[in-house]
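Consider the single chain below, provided in structure tokens and representing the form predicted on its own.
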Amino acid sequence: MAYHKEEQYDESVTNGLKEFYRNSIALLGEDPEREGLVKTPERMAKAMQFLTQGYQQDAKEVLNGAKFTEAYSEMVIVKDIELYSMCEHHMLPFFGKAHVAYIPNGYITGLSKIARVVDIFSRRLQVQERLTHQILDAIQDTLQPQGVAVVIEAQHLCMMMRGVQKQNSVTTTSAFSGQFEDGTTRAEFMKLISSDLMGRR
């Protein structure tokens, strides 16, 4: 086989989380030895390590690994980047899309690296407000562009499955730096991320 992807987990972390989840299942009134639940603690332990893998990744290192000199100085937008994260308040998922733009100032980065940066910060215990700024700061600090813009639209299961139980609510956050703080540039960005230039919608 020319390509093989293998997931690796820290054994000590997995064992610690397994015991925690096994006890949690029992405290909730279930039988952790029941056939359908016997392997659940291990599955949950591995799932949580996958969902928080961003703690072991460095966004700036990813960007610097694909940083190229280029004279291009117009807006670069990567929009509709799917994101999945975990609310740090209730440990329930929130999910949606990120729209990211920057205006190069001598350097560009690989387009996939923008999506990787979104994933790195999403795969942590998060609040959407902080996530938005972390993405912006990583790009601004690494590429030193003329400006960065980030908009995230997400639905939060902590508002949908529990609490106020509002099924159709969407939370939007934004962060802007440099030229995107100018109203005209910001308006162009907002128009472009709202447009369907490829006729997909």
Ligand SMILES: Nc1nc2c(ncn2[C@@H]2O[C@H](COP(=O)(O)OP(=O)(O)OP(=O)(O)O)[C@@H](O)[C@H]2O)c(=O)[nH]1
Contents of the next structure:
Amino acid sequence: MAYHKEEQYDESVTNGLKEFYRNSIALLGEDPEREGLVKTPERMAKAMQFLTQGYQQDAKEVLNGAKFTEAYSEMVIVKDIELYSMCEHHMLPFFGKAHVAYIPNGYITGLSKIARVVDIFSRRLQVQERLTHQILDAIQDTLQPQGVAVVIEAQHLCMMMRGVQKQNSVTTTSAFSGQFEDGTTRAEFMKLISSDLMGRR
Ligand SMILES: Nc1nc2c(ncn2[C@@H]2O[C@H](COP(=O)(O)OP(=O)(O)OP(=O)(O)O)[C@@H](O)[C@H]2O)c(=O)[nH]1
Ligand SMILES: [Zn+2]
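Switch from the form predicted on its own to the form predicted in complex with this ligand and print that structure.
Time for the whole complex; same chain goes first.
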């Protein structure tokens, strides 16, 4: 669901946030009336609604909307799904890649829906661990596959721009259900997500 059209921003939310960001700019010692900043509160109000639009979206509805009966029962992996989220502690971005797999049990879903589910849970205030589990649970609950695996690798701006100021640390989180709890299946998934079948790594 696109969220860039004017009418998709909630007017009362936009107005409340505009006021809030105008005050924030002044509190930070800037002049909110300065030419370059006059429209900034409105831009921020819209940007923040865009970045948190996941609260208005239902991952299970998206997955069920493209749930197809299919006998395929090997691993389906969608890897390198880029994600942008915001840590709930500092409301600063964290960004990276999600790798998602499932082993069907009578049903498959549209491949794009896997990426949409990543977006739906990313566009909220998050911690990387919960994001990882929410993606897994949504797929497990709707497709009821033989197993789901989710690995997220991300960098957190709150650890880069401020605080501990570490520029190269990458946080990896993972969640596994069903057959992926078995070491062999999990190892196959880990091998496939680090392979370069299309020469991209
Ligand atoms: N587990 C987890 N922690 C996160 C995530 N994003 C940010 N954090 C951490 O949340 C913690 C909040 O710790 P606090 O001590 O309350 O905050 P702080 O004083 O700003 O901490 P520093 O970042 O160490 O300066 C920090 O250690 C962040 O690195 C995340 O996705 N998962
Ligand atoms: Zn943070």
